[in-house]
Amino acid sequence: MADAGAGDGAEFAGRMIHMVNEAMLALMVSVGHRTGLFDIMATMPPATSAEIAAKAALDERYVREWLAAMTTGRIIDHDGATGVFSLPADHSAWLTRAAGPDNIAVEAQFVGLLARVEDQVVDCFRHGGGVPYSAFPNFQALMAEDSGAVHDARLISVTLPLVPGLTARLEQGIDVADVGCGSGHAINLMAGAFPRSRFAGFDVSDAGLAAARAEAASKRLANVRFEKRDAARLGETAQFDFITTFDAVHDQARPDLVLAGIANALRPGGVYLCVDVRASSTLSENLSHPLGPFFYTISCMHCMTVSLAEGGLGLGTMWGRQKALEMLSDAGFTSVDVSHVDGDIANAYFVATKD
């Protein structure tokens, strides 16, 4: 590897070396999350690799090498004299399942997931087209884990109250739909919290719908149903008082048809809550976005390419506020308020109504 300490561009070379190190470290963070090592170490006093491996029921040699990566990456502390390792509490607060929506280790899983389709995406650069959704077998499960913690912490108490008067209406009993419901956790949470209202979840994924129905059954929810439905062919007219989408518009093949179908499905006085990526539609205004490279990469490697694979618009993850407002207006919504939630740097909350 080139010497980054001398010559023109040394500062940039140093940045590139740091980037490659951090990228490798992200893979190891993902491994730490998936194997439960962060969760285990958060409950243990300083311990050897053998003790940590035994507690986690994992192979010691792999755990030892992982600990070495975590140590050189300054994520885990190591005492060379005693040979023990420990996870600092201020690191644990951002790396364990107990951290809930603050668990950034969940996001590290995207690195390995997207790397699986790199060859196919490179081919698209050369020949156009896209990589189909079927090439991402674990994507929905990862998204469910990612959003699930957020919904558990904020959906009922923070997100829904962004819509004026909604909580009272839900308590009285209204008809609600979640379009692109995935594994259905959000709609099941709402169904459990508001037993007088009626809920429907729509998605094209058989696996997602099966998980949604299983969760509903385990919670004995009698006021929720799930149907396989293409979001661009919703086919409902004036059936719902409240409709939600959670990060489900920007990667659709035809987001314009999705939004128009949602507008058509609302009854007079109905409300649409579109929770989607918080960004500008103008690249130069995203230069200081804290998740800019992350979102643009996910767009290139998943959201945009999945849409293009279906001959879609290829809107992309960073479609942004301006484009969202334009498309909501084109779909028939006459009033849109945009809100943000403290601590959520990823999403904007569009509350849309029509005359």
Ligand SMILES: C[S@@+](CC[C@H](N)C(=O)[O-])C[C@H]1O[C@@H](n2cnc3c(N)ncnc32)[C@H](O)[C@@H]1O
The other form holds:
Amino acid sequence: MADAGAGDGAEFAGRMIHMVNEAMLALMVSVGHRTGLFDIMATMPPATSAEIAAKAALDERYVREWLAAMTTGRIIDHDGATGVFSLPADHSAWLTRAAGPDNIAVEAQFVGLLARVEDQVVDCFRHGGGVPYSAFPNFQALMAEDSGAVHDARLISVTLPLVPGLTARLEQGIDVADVGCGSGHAINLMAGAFPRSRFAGFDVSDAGLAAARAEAASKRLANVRFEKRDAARLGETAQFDFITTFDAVHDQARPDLVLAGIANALRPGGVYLCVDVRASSTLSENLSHPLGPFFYTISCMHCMTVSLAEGGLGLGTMWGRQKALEMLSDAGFTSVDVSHVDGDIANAYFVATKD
Ligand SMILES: C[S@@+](CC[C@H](N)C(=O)[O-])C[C@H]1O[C@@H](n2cnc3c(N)ncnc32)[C@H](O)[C@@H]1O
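Starting from the form predicted on its own shown above, please give the structure in the form predicted together with the named molecule.
In what comes next, the whole complex appears, and the chain from above leads the way.
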């Protein structure tokens, strides 16, 4: 008799078939995002593949095959009698650029990004080590797209007010740093919103820093600078009043040194806002995490492996609240409040201060 806990074998087989279908669909959703097909279909009445391809300026044969995958995947509606296709409004609300941070098609792009390093990761399973950041050529652009939509929607109005009194201090004029700033959109947004404050972004990525500087120049921001700097060797003492990291601790080679460096870089009364993946440090407490397999996979195929590639700690994306609190304490922070934001299932917000 089958183990009741393991469930019925046929049911599990069905789930596995569903899994491979959904995995393929994720790749096609990514294609739909990159080609702009969702955005275009959201503005069109029901149309044939030829009409959609013409409007999108894409090859009709490819568009037709994509529409077939979308139709069988129940993402796009198809009328077999007339041959037209349509994107339902309640689907476009989650698949178009107009949806901002709700656009899940952006996340689907991680499937293709991670698949590029599958061979190297399999090799690491056999021999240890890691896959370096340089093996992910599109990472900065995708990360910027992913986090940029969230920052546009929430950074100034929701995230910064999580720190008591911060907005008023930013308006008066303080020194701010974003460590692991990537393409710099968060700190550029802050620099634009608070012209009396001074902002610095630190990262090791040339692509990220170039994008950050280009955006600052295009916005004519005179109060922000970007520096190539290893976050584990920040080397600043009492220079900043407010320091942020957005999704930039768990994939560090030495997150312990990064956190200690941030604590050291804060002036008395300074605040550190660490925005990082919302999870428990205990696997069994993550069973109902809405993005559990997504984050553990991103960890194995990116965040953990880039850390291990540098001989680092390999903390992993799902390092979790308990581990974060332990490491913040070890770094010298004496008070840490953990907040969550409505509608943000991915992040925890650690507001840390020291005596
Ligand atoms: C997951 S990304 C987050 C980027 C950005 N904060 C955002 O939310 O879009 C992590 C960032 O940490 C940077 N990083 C990794 N190791 C670093 C190090 N040792 N020093 C500085 N930055 C580092 C990466 O280049 C990358 O830009």
